[in-house]
Amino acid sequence: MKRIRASVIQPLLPDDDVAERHGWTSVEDPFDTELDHEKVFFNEYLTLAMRVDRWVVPGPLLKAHLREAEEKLLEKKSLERLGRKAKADLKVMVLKKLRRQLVPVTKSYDLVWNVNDGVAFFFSHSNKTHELVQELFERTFKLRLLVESPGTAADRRGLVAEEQRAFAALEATSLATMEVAS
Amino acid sequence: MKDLAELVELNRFVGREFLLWLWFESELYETNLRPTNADACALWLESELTLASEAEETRVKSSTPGLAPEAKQALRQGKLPKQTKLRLVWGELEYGWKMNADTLAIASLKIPAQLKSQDDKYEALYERMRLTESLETILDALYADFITLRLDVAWENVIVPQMRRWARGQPVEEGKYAAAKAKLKRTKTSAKKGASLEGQVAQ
């Protein structure tokens, strides 16, 4: 529980330098971060939700505010144009200002891990989300989460060394016929 | 094969061959499959099927896409099933899901759950997990049978020629196919017995 609590999601604040944050929450309520044994363990199942919070500032809104801020700054400093660094700093400042008027976009994905057989079900198909949950799972439990694939499923069959070599050497099957190719 | 990242990426095409084999068996045995280490079940392809070879794709939408002539034609062009919707009936339980062959990922899973989330949360979770794990057990058993066939010479010598006949609309020599499967099953069982006897002797 200690490790899980250490990896619960932390609030994403407007002045944070990061635009995204992820961490564990309760599977029943993605805004509940006060995790305890009862909320997480159901006999052999460990249940958690990975919540991902992200600042999404609409492009046109950012552009309009940035233009306005740029004009003000040019006028204030009596300049004709801004340098690259000044532009970047201004963008960060405008972004943070806009974030104060918005709330982060929140998404949550359930994870149910049968700790007896070592199989975890994760309810998302996005590669990016897979990467996030793998990193979070590894950080929390010091265990590697291996994605299911034809290769890992074959390996779980407990192939002997000879079968492993045969699997690695397989070539793709084709039912193509000359009749169609011609 | 033990490098984990490598293992995940290794021979992803095998997933497409697994789907091909499920489709072949489902048609050959009129949906009735008998996995070695699980109870018999009925399985069939439904509503959509995508076949692919490199960048070329054929999409078939029909209540029984596997029976569509264009699906078999795509096989004859060298394409393999990449994604489909499957339905599985096991006893009184009925499942439906979309399967991605390259990852073996299950999407849009419909399970025959009776309890709703407003019922006892523990019971509802157990029911959902029990049903999901039952499906996993059947799919694992089918995949194990497929891998046994795929790694044997019978795959090239018997199974692929029979699949070619099937793709061409010719009658499958069911006896030959069943004999190859039965022989493999016997070999596997006797190998296991041998291994367990060795274990007993060692004790």
The other form holds:
Amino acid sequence: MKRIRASVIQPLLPDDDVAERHGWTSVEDPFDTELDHEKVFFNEYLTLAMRVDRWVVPGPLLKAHLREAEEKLLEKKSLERLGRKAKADLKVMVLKKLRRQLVPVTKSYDLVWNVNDGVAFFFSHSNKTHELVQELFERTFKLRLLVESPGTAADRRGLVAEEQRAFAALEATSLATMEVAS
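May I ask for the structure of the form predicted alone now, the form predicted together with its partner chain having been displayed?
Coming up is the bare chain, nothing alongside it.
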């Protein structure tokens, strides 16, 4: 529980230098970060949600505010144009100002781990999300996740020698073909 609590999501703040943050929350409520044994364990199952918070500032909104801030700065300093560094600094300032008026986009993904069987189920099709949960899981539990495959399932089942030989002799079979329309 100590390691889980250490990996609970920390809310994004407008002045943070990061645009995205992830961490554990309750599977029942993605805004519940006060995790205890009763919220995490159900019999032999450990259940958590990985919440991902991300700042999303719409491009046209950023562009309009950036143009307005640039015009004010040019007028204030009596300049004709801003240098690259000044523009970059201005963009950071405008982004932080806009973040104070917005809330981060929040997504939550459930993870269920049968600690007796050693099998974890994670519900997402996104490769990026898989990488995030794998990194968070490994950092929290100091265990490496393996993607389920026929080989890992066979290893987990504990095949006898004859079954291992039969499994090793299997060849991949295509169950579908893709036809190209002419």
